[in-house]
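A lone chain, given as structure tokens: the form predicted on its own.
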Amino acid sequence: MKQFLSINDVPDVSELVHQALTVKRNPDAWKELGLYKTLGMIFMNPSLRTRLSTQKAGNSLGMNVMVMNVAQDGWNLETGDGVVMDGDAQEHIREAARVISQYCDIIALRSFARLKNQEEDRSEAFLTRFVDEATVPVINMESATGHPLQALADLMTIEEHRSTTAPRVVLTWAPHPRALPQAVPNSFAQWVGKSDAELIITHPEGYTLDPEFTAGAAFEPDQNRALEGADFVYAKNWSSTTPYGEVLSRDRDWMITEEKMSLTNQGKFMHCLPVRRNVIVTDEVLDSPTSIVIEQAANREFATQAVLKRVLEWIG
């Protein structure tokens, strides 16, 4: 695998999920694979799980890992061509990506949606430009429209906890005080769509996700009806799609509660974290045995390690 930007770089999703589960059982089995190789982790935005899990995954493969917070440690980057750089940006992405490539064998990049221009975000302008300028493989640690490492960990978690061949999985919008990107729900819907699970999406009006990511999913506007018989409940906020990038609703009736989980088939609760308690989900649900958010977060390490392993094998 020469890069990992989206699900389109994965020939067989099911095979990669099982590879990640194999890695989880023996994470030190490929310790020699990354020796004398360097992973550069470039963060344009904050991170906790992605940062730690990716660094641990690289270390487990024997890699040297370097971490840089561009917004705090580096220069502001310009991405446009023909720009007179007399403003806040001190360095152009053309030089930055090429220079980082000189120091690294793999670059892992994290850059959120700006939620200002829908077409700009949908085009993955920053990620695409960085990949075009880099001369080594790039791994997507979350971009404007996708978070494939999270989605891979999510599928691992479902595989570990499923009790039926075709589990009923519900992706439900939940309230949040701020406008959040659509990357996590996009990737979750897209990756679950490649599995044998039944996916139902529920959300208020104005929050319809891009059909590019939700192909094959069913939509149910009534959250309670969607939750009936669910084996897995994935709660996540995302900002509006029409109009783009706004908070249209803060309706607490969409929060996941014990009463709502009682509608499920003893369903497991999932969330990518961080989660706002008693806004997205109540304490009672999050702290209950039905919550698998900690296992879900733990799987981020092994999902990333499986991806790095594939890329290192391609590098040779």
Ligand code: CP
Given for the second form:
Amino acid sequence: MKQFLSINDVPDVSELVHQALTVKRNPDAWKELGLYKTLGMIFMNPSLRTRLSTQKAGNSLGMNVMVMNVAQDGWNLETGDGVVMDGDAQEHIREAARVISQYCDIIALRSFARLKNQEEDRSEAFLTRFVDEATVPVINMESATGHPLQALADLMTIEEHRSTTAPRVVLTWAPHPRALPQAVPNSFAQWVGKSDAELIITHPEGYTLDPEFTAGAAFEPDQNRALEGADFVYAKNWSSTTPYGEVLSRDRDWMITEEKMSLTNQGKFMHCLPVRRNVIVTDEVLDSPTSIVIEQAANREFATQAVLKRVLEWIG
Ligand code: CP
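Requested next: the structure of the form predicted together with phosphoric acid mono(formamide)ester (CP) (the form predicted on its own having been shown above).
What follows is the whole complex; the chain from before opens it.
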């Protein structure tokens, strides 16, 4: 795999899910594959799971791993062409990406949606520019429109817990006080769409996800009806899409409760984390055996290790 920016870089999603599950069973089996190779992790935004799981995944493959929180520790980056750089930005992405490439064999990048300009976010302006300037493979640790490492871990978790070949999976919007990107629900819908699962999406008006990511999914505006018979309930907040990037609803009736989970087929509760307790989901659900959020987070390590392994094999 020459890069991992989105599902488009994955020839066979099911095969990669099973590769990640194989890595999970024996994570030390490839501990020399990345010897003398360096992974550079570049964060424009905060992280807990992605940072730690990616670092561990690189180490398990024998890689040297460097981490930089550019937003806190680096220079402000300019991305525009022909800009007179007499404002806040001290460095252009053109030099930054090429310099980082000098020190690394693989670069992993996190750069969230700005939620100001829908077209800018849809075009993945920052990620695309960075990839264009970098001279080594780039891995997406969450970009404006996607979080494919999370989606791979989510599919692993569903695979481990499913009891039918075609589980009913519900992606439900849930309330949150701040405007969040659509990257996680986009990727979850897109990757589940490549599996045998039946996907139902439910959300309030104004929150329709980009159809580029939701092909094949059904939409049910009534959350309770959507949850009926669900094998998996994936709760996530995302900001509105029409208009773009706003908090249109804070309706607590969309929070996942034990009562709502009782509508499901003894469904498992999923969330990518971090999660706001008693806003997105109640304590009772999150602390119950139906919650598999910690296993999802654990699978982030092996999902990333499988992806790094593929990229290292491509580098040779
Ligand atoms: N799910 C996830 O990506 O978590 P972090 O933002 O903490 O990395």
